[in-house]
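Take a look at this single chain in structure tokens; it is the form predicted alone.
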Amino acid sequence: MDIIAKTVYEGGLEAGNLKIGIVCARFNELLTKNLLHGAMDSFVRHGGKASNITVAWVPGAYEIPLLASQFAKSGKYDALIGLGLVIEGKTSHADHINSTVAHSLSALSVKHEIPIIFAVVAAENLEQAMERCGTKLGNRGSDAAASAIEMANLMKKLKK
């Protein structure tokens, strides 16, 4: 039996004049520009401009929760991307910062009311990074945007 809602929100892909921030991860920059430049190009396919982009590059993945909590208080955007790439080694620090991001990054989003898309690639090897940071699994910086996106128009259509 199919139930049908009264009411039913959805956001869609049509970037249009909104405003994004994105934070990226300087640390293992020769993958993470990819990140930026999949999420820029994304958000430009659907039909954003480039200058409703600002990018603000941090040392490493760990410092950008303090970046996104700026742009978020500012109230200059309708979304923000968090970018960065950890990859495993020896011991279980990657683990801690990623989920220390993760975690900051949805208090943060929930406590200014803004979509923040978390898009720190975790990988165990450099392998694993590269094919999510444009080569064979696609582009997790593309896929970030595509949901920053379609939150902001859901929020919009919320506040409404």
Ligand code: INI
Given for the second form:
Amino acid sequence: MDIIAKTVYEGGLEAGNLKIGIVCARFNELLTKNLLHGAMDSFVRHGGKASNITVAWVPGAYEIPLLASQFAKSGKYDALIGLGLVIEGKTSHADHINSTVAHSLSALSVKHEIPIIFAVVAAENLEQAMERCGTKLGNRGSDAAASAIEMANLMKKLKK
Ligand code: INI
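Let's compare: the form predicted alone is above, so bring in the form predicted in complex with the named molecule.
Next comes the full complex, and the chain you just saw is listed first.
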């Protein structure tokens, strides 16, 4: 027998009048600009307005949390997205950046009660990176915009 919950919360995928802030890392710009394009294109194709998108470029993924914090504090946005691409090198530098950014964004999201979508692509090499930035495996920026919309709508429902 199926068990049916009394109350189920879900966020829809209609962007409507949602306002989003996107922080995009310039490091590996050749591919991060595809993530940004994917995110904006997806937001608009979900019914969002381009004029409701604010973008901030930062030097690298490591700088994403600081801008995300500013955006979150401003109270102007329904959701935020952090876009970046970290490609592993010969040292563990990339791993450090990735986990630091992931932890920081999740802490900011909970602190400010705003969805912050973590879309820093981690790749072992350029081929893997390209696959996730608009080729074989899709575009993580597009996925991030859909998640931002869903979470923003879910938060709005819960606040009602
Ligand atoms: N930043 C990235 O966004 N991706 C990388 O792959 C990367 N690597 O490999 O070094 C990277 N480094 C720069 C870092 O994010 C900061 O901008 C820099 O350390 C200054 O704080």
